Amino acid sequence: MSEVISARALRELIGGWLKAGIRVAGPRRVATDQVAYAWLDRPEDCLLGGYIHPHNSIKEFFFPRHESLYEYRIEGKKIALKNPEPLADERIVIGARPCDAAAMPILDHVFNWDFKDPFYNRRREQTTVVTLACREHDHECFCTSVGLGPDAERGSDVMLYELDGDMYEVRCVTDKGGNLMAGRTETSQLTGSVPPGPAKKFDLAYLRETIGSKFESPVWTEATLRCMACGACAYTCPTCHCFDIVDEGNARGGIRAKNWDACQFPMFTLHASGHNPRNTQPQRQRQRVMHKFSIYPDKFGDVLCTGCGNCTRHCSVHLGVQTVLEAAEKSWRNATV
């Protein structure tokens, strides 16, 4: 036996959350040809089909692009500080792809390492993630290559499986998800399933074992020279988390803010002296890929990638984690033959 909910009842549930003052985010059409995760104003805004992957990721609901840490006001020789208003109590992300939900436990490491980020953790605590299992994928998807799949439950509180007849099977993964859906479903004999995910694009075990010794490999230049340093890969990636902290204001006061940054930007490693230890784009691409598949796993035990494909999907020159690692594996294996 399983628990199911109709598409109509699901939208009514979204409407009830919104009326109760709960902020709800999900996939919605933000342009004629673009779907993105965004805050919903009404249940009809939420799209649960007709696209492969939203343009962005759900990380921005936990780690916003711009975040005020505190305000400051300069009064003579004194500085007055003001903390930001407390975050809202409850939020729901619905219709997340499994590759997006899986990013959150991975990011938990870096935001709770030597310092526990209260802003990130508060959002994690107050947000319930309802994931929609994937029934389709495109050429850029490679979740199976990093140990996930079209219905991977990692990071999800509730998993929805699309059934025939505008119905969804509801599988509660956590207690938080169970509380959210309690009394909202019906018992049924219908069970959801998903088609096989994308074929594996590279051998993760081989690359994890090899990549640490390939810092000087020519493949970094050969495979990544076309990178234009636009940052689309990092900004649409579920797991990229580089940020800068700056003061924004004037001589009278302002705010100290946390803003997204990206290791693909030339100024990211630019020293005040003018020296840049990574002064070419291939060096910056090497850093990004090695961080995801060597540095981060060595430190936290998790690959910093969920195989969503956004990096390649939104790159103007079709460059991304998948294309770089495919080229690297081919080059390194051929070199040993």
Contents of the next structure:
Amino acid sequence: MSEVISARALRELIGGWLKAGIRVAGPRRVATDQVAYAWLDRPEDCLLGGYIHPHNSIKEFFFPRHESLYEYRIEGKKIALKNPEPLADERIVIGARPCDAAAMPILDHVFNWDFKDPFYNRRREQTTVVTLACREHDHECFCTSVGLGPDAERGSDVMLYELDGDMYEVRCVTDKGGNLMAGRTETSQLTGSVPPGPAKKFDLAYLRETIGSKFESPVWTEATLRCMACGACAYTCPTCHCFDIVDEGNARGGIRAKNWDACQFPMFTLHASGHNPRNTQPQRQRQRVMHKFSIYPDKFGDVLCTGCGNCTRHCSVHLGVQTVLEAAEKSWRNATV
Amino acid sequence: MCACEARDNTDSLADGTISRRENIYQPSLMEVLQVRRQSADVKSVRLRFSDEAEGKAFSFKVGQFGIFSLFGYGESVFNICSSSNWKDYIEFCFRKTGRVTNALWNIEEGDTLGFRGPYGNYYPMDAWRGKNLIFIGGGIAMPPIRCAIWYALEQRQDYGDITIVYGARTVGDLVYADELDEWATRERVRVVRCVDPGGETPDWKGEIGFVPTVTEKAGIAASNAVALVIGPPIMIKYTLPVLAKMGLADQDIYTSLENRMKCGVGKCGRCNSGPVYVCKEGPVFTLEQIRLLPEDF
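Having seen the form predicted on its own, the form predicted together with the partner chain:
Let's see the whole complex now, leading with the same chain.
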């Protein structure tokens, strides 16, 4: 026995949420060949299948690419600070891929160890994540290599499985998800399933064990020299969370803003003295991969990667976490004779 | 007037507004009490909390840092270079280098700055009790040592001999020069000043040479001592073997790493050196700890 909803009822539900003033985001065609997670204006804009992975991730609905931390006003020698606008709106993200939903509990660690980031936390509380299990994958997908899969439930409040005949099986994962879908589904004999995900691209256990001692490995240079430092990997990544804090305004006032940043940019770690601890692109690539597979898991338990493949998919030289790790595993295994 | 004047302390407001206390990125407002020019391109600034109650509640430990900001220009990270015993104000020191510090150069008494902190760990002044203290600094690294020097001088009976080796490129680049003179008059304090060859003036009475060689020649007794060494990476690199030769163990040599930071609270992702977030697990490390880190600072 299962709970199901028809595509039509699901669209009506989305329409109802929008009408009730709830902000709803989902995969939307933004160009002929491009799908992005974006705020929805109409229920029919939401794609409920037919895409592999949007070009962005759902992190921006929790950790926006640009966000005001507070406002400042300058009046002579006096300064007045004002909190940002209230974050009270209820939000729903629908059609998330499992690899995007899984990023949220992973990001919870960094935004809450010791100091708690109220902006991120408020949005996490306000947002319900409805995930669509994957029936297809492309060459870049590697969720199975990091312990996830095409129907991994981590980070989701509700899971949707595409069924034949424009139906979806609905599995509520959390109470929040249960409340959202209560009374909206009907009982059925149909159950959804997904084909196996992509074949494993690297051995996570081996890499986790090995990577910590490979800081000086030549593989970082060999595998990443072609990187052009555009930062697309970090911007499209569901788990990359580095940010900058800058003032935007004029002599009378403005905002202090938190903007996305990327460890691939040369200025990211540049000291005022001119010294730069990560002065070359391979050093910066090593930082990105080691942050995800050594530093972060050593601290918080989770690898900082969900295998979405966006880093490679959107890289103009086809260089991403999985291509680097594949090269690293090959090189390190061959070296240990 | 803006809402901030109310200084609410509730954790969460009913309308979803993030309260001031909850907003970890929002600074306290500080009034500039004094600006002193320390060298051609270095100034020190003395600040007092605009809110008296906030000032009374504030405390820090020497070695910790703050994030100081000039509204309209941005934030910069500096060590709090005053002693933690000084309750009426805090101080920081900056060199005119980038966007924020060039703008800070023009601030004057009565201006308002932002301050977040204190952040990071601190010098283990308690563990250093009963020890001889060796302070070695280069250039703009005097301020983060100065706070520890004053702290030790204020608890003079707790510490043994104090040796201060301080070098800069030229005589004019020595910051807190007046305080160096004052420290030299104190009992059981030895001050060794040096400038790079060519940086001396005709009336220069100090040493001429680089910090590592001057330290080596100074004949400092290393028994029962700890050393705090802060300066440019090249100075630290060549001073460490000198200290080892003198007989100091790695766990008795301390430094403060100064990686670029934005948030100061372990989130923005750039100050890490290998597995260590300098803003949270540092900035103060022993040489023993640093030897475990990859070459990433």
